[in-house]
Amino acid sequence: MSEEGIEKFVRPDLKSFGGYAASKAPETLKGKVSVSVEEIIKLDANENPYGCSPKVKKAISDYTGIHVYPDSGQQELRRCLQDYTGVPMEHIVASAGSDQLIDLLMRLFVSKGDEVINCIPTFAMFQFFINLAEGTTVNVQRDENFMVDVEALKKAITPRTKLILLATPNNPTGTIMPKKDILEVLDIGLPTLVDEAYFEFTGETMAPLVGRYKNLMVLRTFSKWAGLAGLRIGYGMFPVEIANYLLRIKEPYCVNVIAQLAAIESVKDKDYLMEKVKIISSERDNLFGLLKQTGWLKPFPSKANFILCAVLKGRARDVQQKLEEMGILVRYFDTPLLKDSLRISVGKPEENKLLVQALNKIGEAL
């Protein structure tokens, strides 16, 4: 074999593929930060700091069927999601995280060179899967308040446009796209994906319109509100024809038995979980005020479980590194549209207090 070896068989377009910068696992920082692994405050991945429902933990501990494959048709899970969403189960498909459904939709709609409208800055995994599908990204820049410019979006459409991607609340900005704007986009007639990963924090949804609009697709996840990020369980609501395609092209057992069980038990205990959502939302608003008081951070209003901040003094990367050394993990951005920005997930009150204390200490040295 030549010096290039097996790599010569790799798809040329993937040789320069950058991948995705995932959040850090606390255990990888052992001995590198000033606190123990158990004391690390993880505010970098928009996770639920309260974890899952106690009923989920009990159901998992009692479960004895892990030697049997899950139901590939997801019948019980989809019936449960039907009750939770009010959308008939024939419109619903579950997956290993909503990311997997984004991947499947790219495979379904996008061929090499086809165009996908992406409203930036937004969820980084959109670009990730466009690249994997060899699609062409058409970026439509959001306005100064991170709202989607619908007129600019319309002008960006060409005969090669196959898919429009929208996120509300948007990640990493936390902004909501008004329903009237989404309806205006839907009226264009192109397949339109509305990612509602943070729906439970807003209560605003397009789900009831899935049966009315033949081009509307809505995604949700159990990672945020239900504390199941580690189990990778999401779902989407689609026109029946698209749901049937997705059920055929998905991996047969893409949602494992524990994830299905946990999702069902979460829905059964939604009142408990929604109380935690209320607490997180209240803490978010409190944290917003404290961040604003620093004088060197500019937090942007958010309707999700995180806050985006512009760093007005110093560099975001330096602030992120100093926080990490103190055992507090946050996300930083240094892209043209998010120059020197931090995204901070909302933690428990005591975690948010320690975060603000650390930021104030950093601010004194700036």
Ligand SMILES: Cc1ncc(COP(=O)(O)O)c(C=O)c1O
Second form
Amino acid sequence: MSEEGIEKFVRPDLKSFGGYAASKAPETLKGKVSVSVEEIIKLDANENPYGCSPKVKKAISDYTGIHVYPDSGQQELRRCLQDYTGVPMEHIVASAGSDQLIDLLMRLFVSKGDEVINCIPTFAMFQFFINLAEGTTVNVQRDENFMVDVEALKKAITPRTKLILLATPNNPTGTIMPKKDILEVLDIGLPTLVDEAYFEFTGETMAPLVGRYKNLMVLRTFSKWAGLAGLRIGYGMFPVEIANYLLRIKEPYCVNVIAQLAAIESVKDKDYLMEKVKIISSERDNLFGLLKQTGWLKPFPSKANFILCAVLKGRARDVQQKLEEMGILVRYFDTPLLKDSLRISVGKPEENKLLVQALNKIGEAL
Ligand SMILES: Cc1ncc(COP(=O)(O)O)c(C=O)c1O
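For comparison with the form predicted alone, produce the structure of the form predicted in complex with this ligand.
What follows is the whole complex; the chain from before opens it.
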């Protein structure tokens, strides 16, 4: 059968599916940038520059059970997350990255044509999974400070609305959604996801209200604070009925044994990891000042481990390209709502210093 022959069997809605513009893996830049792969400074995916806990590394190297499937019920992991979050384990479900739970929630709530409220600009994977589920995205634009416009959100609700998506801090803007605004959205009564991927950088959470609200779902990840992005482990806290559905529809072994082990060891070593989180947060505030000082970048205040900047002179894409050639990876946006913007993850102090030097050099030529 010719390729064209087989394509006719593909779901028509996926023929124009654009995919996700993922961050670049450093090894793919070998020979294309002026430094070696090891020297690349990766500030494009909000990863943790300090990596994981040393206890995680030790536990992984000592582990002897990779020939055995993980516990599909995630009992030990969920018990550990219960201790970490204070939320009883029957509310908790873990997944291969929190991305996977966003996907599962779409599968659970959204049929073709159902509406999902998305407060843009926000995390691009929300749109990705709405599209994959053949849902209809109802965009609610944030205000000029990137805050959710709760009144506009309420007006956007229709009988077909199945899910409301909120991220706090929001990616890529770094803005927090005040608790009173979240409560106002919860009072609408529709299933509401509060994505707290960057919770450890803020300490602000809706987790204690899980179970008290029948529609509140809180999402977390080990990718950012715990340095486990490559292992893919996240979790969510849900009303028990929803958690039970998710446990039934998830791929049984979605959290692999090493990811499970790493998450448990991270929680045991949370003091060490939170020290690093503190360093990153204070570095973020330093970096904010230095970016502002360039005079041609306008950083937006952030509560997460990254900073969004508007590029006031030149084009964000060119700046991103020049940085990449110098071996520094950042993310750029050029969408109707984020014109000429860069999102810079906070690195170690020495990495941030090199970034600022590179930016100053680029700035001289603008
Ligand atoms: C708001 C938000 N939610 C979820 C994720 C996905 O995290 P994970 O690595 O757990 O899939 C990210 C990652 O960038 C994010 O920014």
